[in-house]
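Listed next as structure tokens is one chain, alone, in the form predicted on its own.
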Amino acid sequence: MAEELKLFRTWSSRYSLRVVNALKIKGLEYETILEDLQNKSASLLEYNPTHKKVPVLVHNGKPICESLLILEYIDETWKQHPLLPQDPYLKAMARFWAKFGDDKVLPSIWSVFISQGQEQEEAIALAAGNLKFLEELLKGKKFFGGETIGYLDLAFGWMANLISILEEIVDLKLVDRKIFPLLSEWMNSFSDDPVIKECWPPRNKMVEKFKAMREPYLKELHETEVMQFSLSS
């Protein structure tokens, strides 16, 4: 009996890029189902009652919810291509590193992205200090997995394309190639990765995505500011 693989997500979600790639580099095939988050299926809503999100593997009719989880699942299911280290404690660091981009590194890049002026400086300082991390982590390494792409590689994906997007809309260089080099020249490899690089969205439906996601941020700045200006006169 074939195995049942499908794959709930978005066109655009970073999150489920991270497992169409872990997919891919595994060399399996499955079905995807891309979804409309304004108008939610009632597949997605039955997988994943509890948050409602995507992405949602389902494997013979059984969801797994949340990315870095769908990888370890992943990784734990079909063995060719390992993503996570074998070692307990590179295996623990691996998923420490995971959180950190997720809790830390993605939210403070978006806040230099939404915000302008003496808090978007405060921002970029915030950003860049946690990219130093990332650098750290780099040295002696072509990827943060090593010599191969793996589950590190997969969680930080996103950074390789998005950042630069996000870049080009603020009119900043926020990964600078004298500051940060380790993270430059992975940035570069992951994303010209064969496998990863068939995988990307368009890249000019992403710039009009998120300009049109900047636009409420800055109205409310702008609107702020107004408001201060009319209380100090």
Given for the second form:
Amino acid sequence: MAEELKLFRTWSSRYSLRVVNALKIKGLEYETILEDLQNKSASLLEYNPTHKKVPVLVHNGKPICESLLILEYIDETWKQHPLLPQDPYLKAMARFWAKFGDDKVLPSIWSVFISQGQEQEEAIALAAGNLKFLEELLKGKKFFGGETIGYLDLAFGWMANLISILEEIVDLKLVDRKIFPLLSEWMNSFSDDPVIKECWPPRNKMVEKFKAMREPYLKELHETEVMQFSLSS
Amino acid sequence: MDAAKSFQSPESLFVVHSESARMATETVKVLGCWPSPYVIRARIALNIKSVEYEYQEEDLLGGNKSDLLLKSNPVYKKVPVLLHADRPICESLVIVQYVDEVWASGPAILPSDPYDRAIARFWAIYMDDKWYPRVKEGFFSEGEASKIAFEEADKGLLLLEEAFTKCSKGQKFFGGERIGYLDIALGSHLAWIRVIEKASNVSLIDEAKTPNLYKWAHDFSADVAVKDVLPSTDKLYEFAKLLISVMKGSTPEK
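Requested next: the structure of the form predicted in complex with its partner chain (the form predicted on its own having been shown above).
Complete assembly follows, chain above in first position.
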């Protein structure tokens, strides 16, 4: 039976990018359906009625949702270029840290991006604490997966692309090479990998998009400042 | 379908499997606290596999986390922690999958088919990230906020009722004939669900609204791997009253 693979994604979704990378590493052919999240297709809503989100991988008509689950599905279905370790303990560690990345690291970096002043100082400290765990994980390794890119590299992949963009917009260094030498090196190695490089969304478009996403938070702060000024005069 | 090629040589696969067999005999310890649904998950998984383990009760209500807990879970400082050959594994669903993979010769917890596994993992995440937070919100909040939260929890249960029908394929459990991953994921919450139903005067797993889950709840609670670790409603109700008074008396610990 011929395999039918479709990926519903957006041009910029960091979660979708995980799946794009995984499919490329495995050498799999698939059809891309680019979604406009302001105007979701009927197919997307049919395949992911619970969350109505991307990415969704459809394999021979059967949908799989949630990017990290899609990675596991891909790894279990196509055995070439394994993404997850064979050893149950190492596999458990990979799953644990991937969840930590999504639950803690990403939100803490986002907090730095949207806050200012004292709040931002506190957000930076929290983010740095989270990043220290990742720095530890990389000891003695080129990638989180060891010698080659694996599941955890793909899970953290958004950092290699997004962090420098956010740093540029807020004019702040989040991953300082002096404090996080291994993480900085990993970000370069990951970005420079030929498979990964090909899949990055256009940087200028990303900068534009995230600048726009930051606007409402700046506006809110400005209004608060204006209010405080008028109260104090 | 193209034959999937394994890049692992037969020799290296043998080494991995021998290592797994050896690991299955190493000591096992669980750091937990008896009311926690997440701890219950780890214990059910170990029971399914008939693994002998040492259990250490942590005094979380008293704010006395053991040094072992703090050392084993420096990221979250939470239970459950599974210590296997002194190596810690944290996060309940990670633990359940780990137990399934190490004690592979015991009854399977996750389905064998990759698609069925993806579905099981999907609904477990849904339960933790979307559904159970609504239940907790219903319980801990009041008035309109509580009403809305419970209504959303009800909607979620209808989705889970549907998921049950699809996964169980006419059998007793999400996992089929025997309890599996999704049974553990949802069933671990049953004691708290009953307490919340009693305290908030709501019916969550309702015979009329979710008849399959209603029956499933009874079957699950009676299962040999479950009945000794799922607390009784009365015991947990008393604990819940104590927890609320502690929370009202001081700032809740994050």
